[in-house]
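Only one chain comes next, encoded as structure tokens, the form predicted on its own.
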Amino acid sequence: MNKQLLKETIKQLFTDGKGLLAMDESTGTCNKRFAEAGIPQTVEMRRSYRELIVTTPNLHESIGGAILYDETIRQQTKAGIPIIDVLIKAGIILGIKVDMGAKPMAGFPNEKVTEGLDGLRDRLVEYKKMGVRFAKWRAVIAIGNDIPTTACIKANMHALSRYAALCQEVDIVPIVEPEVLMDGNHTLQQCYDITEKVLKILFYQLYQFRIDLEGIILKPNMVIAGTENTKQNSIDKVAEATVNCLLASVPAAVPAIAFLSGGQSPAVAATHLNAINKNFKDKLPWIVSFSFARAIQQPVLEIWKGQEANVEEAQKILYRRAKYAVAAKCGKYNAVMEQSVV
């Protein structure tokens, strides 16, 4: 391992203020939303979306790395290129998701165990050499009726460090994904238990599998009421709610931790970031970052809809979302950028 090559790639990724996007939905999930845009879901219509993403010009500005799925790290624009060149040449580091989805966990009704520890040894090795310099990893924890239980937790918090300890093997950053779902009538505090345990569960994991923490990045969800709660929180309370778990959880030798958006609006994901980092600046030990999915790429999809008249446009919105991403992360987004015209 060479620890001081993963602290590069972790300082690079988040220079300037920059964020991660999290552009690796699987087939599944990436059909699913084409679905609800009504977009054909095909293999051309994704590589032609995907297409769409990396030549944003100067996405650069915002975006320090880019998190790809298999079928995307193969796939070439329509002019032959392939899509890892066009990042590279645009200077945003590759990264590559590598679990295969959460499975049912046999015995326990409603919960669910991350997949895919067997010949990720070999796949890292291959994505290695096409040029990818971190991974990702995402463990989902569901809110409900006696869940989750302390066996699902640790089942995931034990695939997530085994995971770990394989990137940082051959000099690859992994991103420890620990999503507790927004899913549910939960309130904000049951949000918080449950993120804590899970939090502290993972991190003494972590150490068991002798993994260097200022090698990784913690990709956390925020501690939200569930969305089926009539009572939501203000921007202030699951700010503060969220820096607090984290305190109490997360070690400060954690070099970055870059917020997944968890199902949230992409202004509400971004009013939510910033409140955490303006807040609170002067307490961070980390650098509080994004990796957003939908928060950056739904508005970008309804633009979009599959029509190649629509790709400026939707382009547009989409470096005009990443720049309130790092507006958000630096503590300087507000609601009247909503408002602006690119």
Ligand code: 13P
Second form
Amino acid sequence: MNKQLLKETIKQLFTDGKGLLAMDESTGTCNKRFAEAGIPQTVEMRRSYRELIVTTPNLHESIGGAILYDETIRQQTKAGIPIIDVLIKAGIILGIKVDMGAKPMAGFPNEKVTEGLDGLRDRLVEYKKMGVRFAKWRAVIAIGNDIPTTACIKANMHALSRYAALCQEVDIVPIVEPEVLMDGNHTLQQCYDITEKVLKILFYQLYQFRIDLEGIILKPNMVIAGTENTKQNSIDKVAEATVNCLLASVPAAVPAIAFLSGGQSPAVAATHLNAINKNFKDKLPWIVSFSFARAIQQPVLEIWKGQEANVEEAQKILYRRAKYAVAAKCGKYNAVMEQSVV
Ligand code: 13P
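Counterpart to the form predicted on its own, namely the form predicted in complex with 1,3-dihydroxyacetonephosphate (13P):
Full assembly next; the chain just shown is listed first.
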């Protein structure tokens, strides 16, 4: 393991306030989002969509690294240029989702465990040859009646730790993503308690597996009430709970935290990230940035609709959403920006 190289990659990913773009939806998830937007669910549509993203002019101003899916990393633009070459040329660092998805956990109804460790060492070697410098593995923890169980949390954090070890073995920075889902009617306090427990178990496991904490990126959820709970908390309260939860459970040795958006609208996710960075500027020992998928891409899909004629407009909104995310990372985002026309 080259610790210096891992550190250098992380520094470059988040330089000048930049963040990460998660464009790594699996085929199933991408098709689901396409179906909702009325877009045909074909390989060619997924290719065109990913081409739209990576060819967005000046995306590198806001995006330091893009997380790809295996299908995309092997695809080309219509002009025959490999997608990865487009990104590298733009100065955007290549990342890859390497987990094989969250599958039902045997014996534990309504809980999931993420698969993908078998053969991972070889896959990482192949990706590294392609130029990949960071990876992602997502564990999913649901809150509900009597869940999550400690067994489910431990199984998932164990897998995340083994994945992280395999990444660091080949100098690929692991994004460690333990996502506590927003689905459900739980309170903010319940989300806080579960997120804290998950993170504490995660960092104990990472320690046991000899992970270099200075060579990982943590990708957590924000601490927020469930989407079905009618009592939603203020922006400042979510920011405060999120920061307190992270301070209680994430070692200062971790260089960067990059939030997932989890189903929050683009404006709400940006507002929360902004409050976290603005209100707690002097308290955060880590870079606190973003690794959004939906909170950057949702409006892009709605404008594109699978039509060539809409590509330029869709790229404009992508560029804008990424800029707003950077503004939020710097504590300089405000709702008035939403009215600006590019
Ligand atoms: P969302 O921002 O849509 O939650 O996606 C982030 C992600 O990459 C989940 O793994």
